[in-house]
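The chain below stands alone, shown as structure tokens; this is the form predicted on its own.
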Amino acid sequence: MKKVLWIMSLLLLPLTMNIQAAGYSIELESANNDLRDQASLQRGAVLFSNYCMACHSLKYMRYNRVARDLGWSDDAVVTEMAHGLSTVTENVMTRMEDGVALEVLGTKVPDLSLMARLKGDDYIYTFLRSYHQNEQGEWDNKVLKGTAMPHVLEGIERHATPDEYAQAARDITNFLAYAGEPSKLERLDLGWKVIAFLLVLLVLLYLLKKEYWRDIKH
């Protein structure tokens, strides 16, 4: 048994090292976002459009899907998110022209469709709230030092209360969590229904088994 445990520990060692290497320089804050909060999702979509779409895209999402899930009409989502620049059947693409990111930022700007699934909600929320000015007066981020991304929410941070700024970051995080898996709530709701069905089936099978074996002597 000791030999087996020793072999398993050796096999799990690389995984443990990877987990430790994936840690961040600061402790991540809890986003506490709620995918059932439709008002938060709508605010997050508008904030994403106003502050993030100048560089980032959600290429796996279409405006009409966002409208259907967030409770908007087709006209409303075009007005609120696309500002009349896209049709409702188009994907949510960046407004930045090709090549501009490399010229201005020195790097390609990532699509954020799956960022919440890749990094997690807490990472996004903490990242948005971790901008600070270094000794040279330049903006940097405690989560991702040396990031090329500017502090796009600086205006909100300057003119809003800390709670309002935190809520704005939470709303954007909530929207990106939704964009990463639009059908998550449907999947979770279906999961509970499946579990309930299996429990009922278990009871019925148990009663059926008792009925079959009732007249059989053991």
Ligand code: HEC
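In this text, all values refer to a predicted model and were calculated from it rather than measured experimentally. Whichever C-alpha set is largest while still superposing within 1.5 Å between the two forms counts as the rigid core. Numbering follows the first chain given and starts at 1. What changes on going to the form predicted in complex with the ligand:
- The rigid-core alignment places the CA of residue 162 less than 2 Å apart between these two forms.
- If you fit the rigid core between these two forms, you'll see the Cα of residue 190 move by 2 angstroms or more.
- Relative to the larger rigid part, the smaller one turns by 18 degrees between these two forms, according to C-alpha superpositions.
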The other form holds:
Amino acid sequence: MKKVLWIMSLLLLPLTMNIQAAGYSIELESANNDLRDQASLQRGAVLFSNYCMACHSLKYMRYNRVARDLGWSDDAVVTEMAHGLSTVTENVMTRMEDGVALEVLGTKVPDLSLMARLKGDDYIYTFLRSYHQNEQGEWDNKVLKGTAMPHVLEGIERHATPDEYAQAARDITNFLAYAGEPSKLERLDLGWKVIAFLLVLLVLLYLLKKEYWRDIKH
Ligand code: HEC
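I've shown you the form predicted on its own. Could you give me the structure of the form predicted in complex with the ligand?
What follows is the entire complex, opening with the chain shown before.
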């Protein structure tokens, strides 16, 4: 018995370590985004297109895949996200020309395809909500101090209520979480089907067992 407990606690160890591994200077807020909320994903995609694609790409993502997963037609995704400038078979690429970022912002702009996988949903959500003006009146970010990324959502933050701003950040985070792992949508869906199947199987097998043992004295 002791041995089993030892093995079990060893198996659980990575879980407990994961929670502590983040180690950012400020506490991350919980994004509370939901990949099954299709309206949120669609809003996030439109916000991403309008506020982030001036600089960022999702180079592993194609428009037609986004359309299929988010419940848009091919035409709709081109209108909503690409403003008619790309075709559905193209990848979701920034509208910025090569090299401009280095000139204007003094750094390269990271691709965001896998950013949610790399840093976590809560990180992105908190990052988008952590811009503030320092004593000199310049924008800085509490999560990524001295960041080269401007406060691109300043307009929304200023005009929206805190709840609306939180929702906008949550929608963008949700869309980036989806982009990081598109197949997760299918897995979430499949998981329930598998569990339902196993439950039905359990009942059937139980009935079968009863049937087999019915005439046997035991
Ligand atoms: C004007 C160009 C520009 C726009 C527009 C922009 N970003 Fe960025 N972004 C950058 C740059 C530059 C960096 C690298 C920042 C750094 O290393 O300091 C960055 C980095 C990031 C990071 C990574 C932060 C990290 O910890 O490394 C995330 C996440 C991000 N951006 C999300 C977004 C989202 C979401 C939007 C739209 C709401 C957006 N960005 C719009 C330029 C931009």
